[in-house]
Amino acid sequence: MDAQTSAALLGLVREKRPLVHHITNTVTINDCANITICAGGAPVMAGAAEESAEMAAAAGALVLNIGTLDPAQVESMLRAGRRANECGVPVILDPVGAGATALRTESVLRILEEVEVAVLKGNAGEIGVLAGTGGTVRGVDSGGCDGDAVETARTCARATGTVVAMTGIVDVVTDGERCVLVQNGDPLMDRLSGTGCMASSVVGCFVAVADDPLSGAAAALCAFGLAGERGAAAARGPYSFRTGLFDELYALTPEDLAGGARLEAA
């Protein structure tokens, strides 16, 4: 995995414009739709159980985000996830707030048990909880994981059988054996609600066109982080940063990503 691979995958996203089906939370749904467009994908937000499986079958990727979950939404996610698995559509799961309440943790574990998830994208606290190694989650914010971050992500990947993309100051992407560290990003990304949700949407775009979920997830986080770095350069605060983040991702070229991706094997 290198910068050139990331650049090539961005080119494929722009060429193929994959349909990314979201069943996601109500707080950031509009941001997720627009960041998908800026990355080069085509978003659809279809959460009703009566249509979720049908929509998943037509998508290039399915993004499940439990940020504002309820039992009916979980049932819709399960229907969509099973159908996505039948059709070979990769599933990205964002376990927002796992560890904060029993409902959230149990729902994530049920989805992981009943659906084959390609990429589990979460913060350090969520991944630590799901790895069983310890993590702290306050509301939907990470209080960090216990112990070494890389080993926590590896343990979670092995335990769940997925690629884990653990976001933070340095993002850790691993399938339990291979591991990539992504250093793109800016502290302002932690001062704006929904950047984690948006990262999952971008991961959906890239995994939809990648042969390897690990490469797709790492490339997506490089692109999103680099857009964040560029957006922060002219920002006066979180909300002007928000505008810059969208604009910079939209303008990002494969050549930009080839020159600006900062990733290394661990």
The other form holds:
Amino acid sequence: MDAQTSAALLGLVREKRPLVHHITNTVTINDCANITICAGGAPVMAGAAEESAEMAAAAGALVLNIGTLDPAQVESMLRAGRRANECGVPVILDPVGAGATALRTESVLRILEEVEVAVLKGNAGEIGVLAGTGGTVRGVDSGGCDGDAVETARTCARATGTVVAMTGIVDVVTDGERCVLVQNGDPLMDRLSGTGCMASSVVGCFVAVADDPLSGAAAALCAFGLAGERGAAAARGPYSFRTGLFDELYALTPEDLAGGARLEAA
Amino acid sequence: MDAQTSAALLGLVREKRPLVHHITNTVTINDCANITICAGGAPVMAGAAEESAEMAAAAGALVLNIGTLDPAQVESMLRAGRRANECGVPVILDPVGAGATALRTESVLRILEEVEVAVLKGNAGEIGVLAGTGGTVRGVDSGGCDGDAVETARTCARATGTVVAMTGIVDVVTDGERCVLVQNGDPLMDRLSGTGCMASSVVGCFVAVADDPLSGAAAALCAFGLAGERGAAAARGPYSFRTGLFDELYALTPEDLAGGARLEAA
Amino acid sequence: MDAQTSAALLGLVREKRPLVHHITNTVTINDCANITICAGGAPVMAGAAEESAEMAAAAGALVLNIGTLDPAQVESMLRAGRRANECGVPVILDPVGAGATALRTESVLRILEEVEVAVLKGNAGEIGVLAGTGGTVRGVDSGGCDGDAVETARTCARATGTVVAMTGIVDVVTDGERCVLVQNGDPLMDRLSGTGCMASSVVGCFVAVADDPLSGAAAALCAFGLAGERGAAAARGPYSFRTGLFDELYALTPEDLAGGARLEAA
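Now the other one: the form predicted together with another copy of the chain, given that the block above is the form predicted alone.
Let us now look at the entire complex, which starts with that chain.
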């Protein structure tokens, strides 16, 4: 996994324009739709249980995000996830706020048990909770994981059988054996609601076209983080940063990513 | 239908500030509220079946948008639509993703059967599906209609008994006999989530004050498209374009529209 | 209550970063999340009845906003509100559109009866309706209250046993006895969807750290209004204003607020 591979995957996203189906929260659903377009994908959000599986079967990737979950939505996620598995459509799970309430933690564990998840994308607190090694989650914000971040991510990947993409100042992407660290990003990304959700959407775009979920997830986080760096350069605060983040991801070329991706094996 | 009529209708929207009630999707609901304000209307979104009909009775127009539909929402749409019909409030229907799933197609057909719809605003794929002549819908994006666009729109208008407003590079507005082509717009509108939904909201504002739904729909698409042209001039990407689109629609005067509307009979 | 107290409270919000739990509408939920961050708080939106009370117990304040209410959401609000009361977590209620439909008016009255509300934040029409002295509400927009604004707010505060924060060109904050007038703000705030909802979120941030809800609510409206004044200075329309509003609130220092707060006793 290197910068050239990231660049090639961005080129593939732009060429194939994968349909990325989301069952997601109402807080950042618009951000997720627009960031998918800016990355090069085509978003669709068909959350009702009566159609979520049918739409999943037609998609290039399925993103499940529990940011404003309720039991009916979890049922819809399970139906869509199982169909995605049958059709070979990769599933990305964002366990927003796992650890903060029983409903969140239990719903994530149930999804992980009943659906084969390709990439589990969470913050350090959420991944620590799901690894079983401990983490702190306050509302939907990470208070960090107990112990070493790389080890926590590896433990979680092994325990869940997924590629874990743990976001933070340095992102950790691991399948339990291989591990890639992504340094791209900017502190302003933490001052805007929904950057975690948006990252999951971008991961969906890349995993839809990648042979390997680990490469797809790492490339996506490089691209999203690099757009954040560029957007932050001209920002006067979180909202002008938001405009820059979306515009810069839209403008990002494979060449830009080849030159700007900062990733290394761990 | 000409540019002067469009300008006069924009003046009426600004003068009367019609209340536009929406039962709509969670992806672009905020965009719909704000674009309604920028056009000159007053938005309200009261989706619960327990109040949707009461609010519809008080409104100048009712916009039904199935972007994130579920069966309970469709019931609420039917209640509100029937009440709107009783009260002489025009109904605009946006059949987002009709053709992509059975739930969407069936729900649109049911609404068209039980509610008198003034304007059916969709993309070429959706209108082709609803015309019965064929169309391609991928997620919520149009893959085009089979056969000639103007003929497809006319066929759909006759089949459904509505004014059809079919958006695309050129918008086609027809009641099955009369037909107006609207050339306003910019390709960046296709790179921003929700411009189709926003167009329906603007149509709602204009149809609320127009004697004739065809004139109202055509004028609305001219105004929205012209704002898009102006917003695109200073854009660096989809999000700075978004800011420009809203600001330009807000600033658009009847004189601007008289000079910039590009429409012709077909 | 003076500008120095407002400034000190802003400093406390920034220092303590209170968790502000929202059960709110789908139109402006993203705005509420981001304005909370810009004010200095940490937003969370956990609306499901299965977790809303658990999250409320962990929060610094609970904001209930009925903008897109339905009966299930009202139940969740009641559960969360009661738990917040048990835990000493202040509750802010935004009665969006009370007076416009029976569902809205009745739901607000039920919440006021079953939950101890610290601050009731509404526009003049809503507060007039809830005071029982009369007000006009069109959709979710205020048509004003019958009679004198300050007297209406005082009457509502006494009738409901809350601090009333009545927003308008001049905001009125009163517990029925003490009364503070806040002059900060800009007319563009009325041309952007959701500024009322955002004001409630900012009130949540300040009331979470204030000893006294009246001081918290007044300081919050000063800070939000001052950010609006600053954001309006460079705006070309409602959307560039939006960017400015969020960026300016994020950048606002206690010193700025000490110098710019315009409030007086009434």
